[in-house]
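Shown here is one chain on its own, the form predicted on its own, set out as C-alpha cells.
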Amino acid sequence: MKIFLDTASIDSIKKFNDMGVVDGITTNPTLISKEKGHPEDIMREIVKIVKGPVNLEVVGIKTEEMVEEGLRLKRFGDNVVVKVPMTMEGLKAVKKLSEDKIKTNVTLIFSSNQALLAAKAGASYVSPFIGRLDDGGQEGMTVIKEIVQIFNNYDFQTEVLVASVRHPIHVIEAGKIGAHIVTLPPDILGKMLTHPLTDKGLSLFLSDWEKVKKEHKYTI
C-alpha cells in the first residue's frame, strides 16, 4: 500500500520525504492557505522535493475553468496529478484531461456509485473521504469496500485513494480491504512510527550498553 502525505507543509514534507516513507503528496486550496508563501511557490517547490505523484487541486467550479487550471498546474512537473472535484463539470473536465494524458484524482466522494462514474470518466485515482463519512454516522470503511470490489471485478486501473483518515486504525483498516493509496497528515504518521514499548526498549538497550562501556572502557 502506498502512503502519501495530506500537506502543504515543506518542513513535513522534508521531513518524511527523507525517510523513504512518502510515495506522494495531497494537497487542497486549505491546506495551502495554512502556509506562509505564494501558493505557486509552495506548489513547485513540493513538485521538486517529492519526486512521486503530488496532487494539486483545482479551484473552478466549471468545466473549462477545471481544464484550463489543470493544464496550468501541469506544467509545474512531470509528476503533477489534477485534483478534481466529484461534480459533473468536474468529470467533464476529467475526460478532457485524460484525453490529454493528465492524470486526475477525483476528490470529495462519499459514495461507491460516485466512485464508479469517476472511474468510468477516465480518473486516475478516487479519493473516498471516509473520517467525514463517519463523522456522520456511517461507515467509512464499507464505502472502500464496495469500491474495491467494484473496482477489482471490472479491472478498473483507476487507483483508491483513502482520504480523511482521522487515526492509524484507519490505515491498518484500508490496507487489509486493498485499497491501493492512504493519504494521511503528518501527525497521524508521526503516531505511527511510535509505540511506547519501542521507547522502553530502546532506553533498556542504551542502559544496558552503558554498563558494558563502562566494564570494559570501551569508546565506540
Ligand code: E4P
Second form
Amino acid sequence: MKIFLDTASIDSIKKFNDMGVVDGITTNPTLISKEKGHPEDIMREIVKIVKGPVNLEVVGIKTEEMVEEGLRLKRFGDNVVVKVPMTMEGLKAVKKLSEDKIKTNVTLIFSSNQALLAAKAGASYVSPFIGRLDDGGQEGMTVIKEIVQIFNNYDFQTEVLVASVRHPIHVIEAGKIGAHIVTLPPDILGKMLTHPLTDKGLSLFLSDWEKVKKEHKYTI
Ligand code: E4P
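Having seen the form predicted on its own, could you give me the form predicted in complex with the ligand?
Starting with the chain above, the whole complex follows.
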C-alpha cells in the first residue's frame, strides 16, 4: 500500500520524507491557500523534494483551460500528476492529457460510477473523498470497496487513491480492502507512528539500561 502526504507544507513534507514512508504528495487549492509564499514556488519546491508522484490541481473549468494548465504544471517536473475535477469537462481533459502520456488524478469523486467513468477516460488515479462522505452520513469506505472490486473485475490499471482520510482506522480499512494508495494529512501519519506502549516500553528499557551501566561501570 502506498502512502501519500496530503499537504502543501514544505516543513511537513521534509519531516516525513526523510523517514522513507512517503511515496507521493497530493495538494489542492485549499491546502496551498494555507501556506505562505507564492503558490508556484511551493509547487516547484515540493516537486524537487519528493521523488514520487506529486499531484498538482488545475483550477480551470473548461477542458482547454485544464489541458493548458496541466501541460504547464507538468513542466515543473517529470513526477507531476495533473489533478482534474470530476466533471464532464474534466474527463475530456483527462482523455486529452492521457493521450499525451501525462498522468492524471480525477479528484472530488463521491461515487463508484464517477470512478468508473474517470478510469474509462484514462485517469491514472481516482480520488474518492471518504471523510466528506462520512461527514454527510454515508459510509465512505463502501464506495472504496465498490471501486476496488469494479477495477479488479475489469483489470483497470487506474489506482484507487483514498482521499479525505480522517483517522488511522480509515487507513487500516483501506488496506484491508486493497486500495492502492491512501493520502494522509501529516497529523494522521503522526498518529500512525506512535503508541503509548511504545513510549512506556522505551522509557523502561532506557531506565533499566542506566542500572546496568551503574552496576558494571559500563559507559555505552
Ligand atoms: C485529496 O487529494 C484531497 O486533497 C484531500 O484528501 C481532501 O481532504 P479533505 O476532505 O480533508 O479536505
